[in-house]
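In structure tokens, the next block holds one chain alone, the form predicted on its own.
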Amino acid sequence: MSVVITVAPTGPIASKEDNPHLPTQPVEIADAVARAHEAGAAVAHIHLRDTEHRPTADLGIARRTMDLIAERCPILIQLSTGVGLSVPFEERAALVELRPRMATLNPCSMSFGGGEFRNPPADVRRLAARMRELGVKPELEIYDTGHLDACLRLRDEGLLDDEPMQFSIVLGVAGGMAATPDNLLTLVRRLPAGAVWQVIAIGRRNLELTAIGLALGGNARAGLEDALYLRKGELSPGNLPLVERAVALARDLDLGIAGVEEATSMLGLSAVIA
């Protein structure tokens, strides 16, 4: 059995003040992704920053980042339409027009730390329909139990394909589910048959819950978006050590590491979009 390793190099929240190794500019992100790919990552989950290091949905920055990654390695690109709490939904949704192989689809609005993550139901439905038209695979990010039900309603309305649905179970965001094994098990038990999934545990429970997720049959995500520290008191010197740790966890469980071709099949991705 093989697992898909995703690298999440940047995210929308952390800054270089939090960890100076955080990549924020297109070249930095592309270099970090290429190193992660060499270590075993088959998917890159991409957040974008402007020249002031702020979250952005600028299509020019997105296109340049995608092109630079493609020049360096054949990793599968998954653009985040979450972007950042201050970026309007319409700008975030426009990123799918670049036709990445995958993009996030967040089904519900929620409190997110000290802010609000806005995903109005009608807008989510329109985005889901547009992603289906473009052949962009949704990565369904669920931060609470009701978010899964919202995704299943989208499926039942014909806005999501069922073969296979792709979920990320996000734990540890203030406003969502706490990062506990019980919460992970609750969601895993309720996933539809045939779904592919990974756990995204934010902060200090990242390693523990990544290991539990792998043992339960999930995939894994690693990177500075999710954990700035390699261990207590030790900032990670980049994304690579975090990816290497996830790969080592999988191998210690006698799991294979999916390459890009195998990951493409496992995730149910369509043919390459011209």
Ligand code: KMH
The other form holds:
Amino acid sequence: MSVVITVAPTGPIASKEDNPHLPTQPVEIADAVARAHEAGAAVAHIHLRDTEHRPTADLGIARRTMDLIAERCPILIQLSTGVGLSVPFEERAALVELRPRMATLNPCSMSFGGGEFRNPPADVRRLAARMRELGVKPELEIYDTGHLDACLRLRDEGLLDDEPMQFSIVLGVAGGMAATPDNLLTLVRRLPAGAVWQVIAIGRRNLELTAIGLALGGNARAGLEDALYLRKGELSPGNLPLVERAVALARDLDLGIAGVEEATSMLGLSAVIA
Ligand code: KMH
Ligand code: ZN
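Could you give the coordinates for the form predicted together with ligand KMH, as opposed to the form predicted on its own above?
The complete assembly is shown below, putting the previous chain first.
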């Protein structure tokens, strides 16, 4: 059995002050992604920053970053439509017009740390419909049990395809589920049959919950978006050690590491997007 490893190199929150190895500029992101791909990542979850390192949905920056990544390696690009808490929903949603292979779909509004993550129901429905039209596969980020129900409602309304649905169970965001094995199990038990899923474990319990997710049959995500430290007091010197650690965890569990072609089929992506 194989697992898909996703690298999440940047995220919306951390800064270079938090970890000087955080890639924020297109070339830095593309280089980090290419190294992660060499280490086994088949998917890259991409957030963009402007020249001041602030989260942005600028389409030019997004296009350039996607092109630089594609020049370096064939990794499957998953654009974040979460982008950053301060960016308006319409700008975030416009990113799917670039037709990445996948993009995040965050189904509900919520408190997010000290801020607010705005995903109003009507906007989410419009974005889901547009992604479906464009053939951009949603990566459904669920931060709480009700978010799963919201996704299932979208499916029942015909706005999401279920072959297969792709979930990320996000644990450890203040405002969402706490990072506990119990919360993870509760969600895994409730996923629809055939769903593919991964754990996104934010912060201190990243390693442990990533390992539990792999042992339970999930895929894995690794990178500085989710964990700035390798262990207490030890900043990760880049994304690569985190990706290598997830790959090693999977191999120790006798799991294969899916290449791009295998990941394309496991995630139910269309073979080519025109
Ligand atoms: N860092 C994630 C927990 C998205 O990419 O669409 C939140 C996020 C959402 O960044
Ligand atoms: Zn993200």
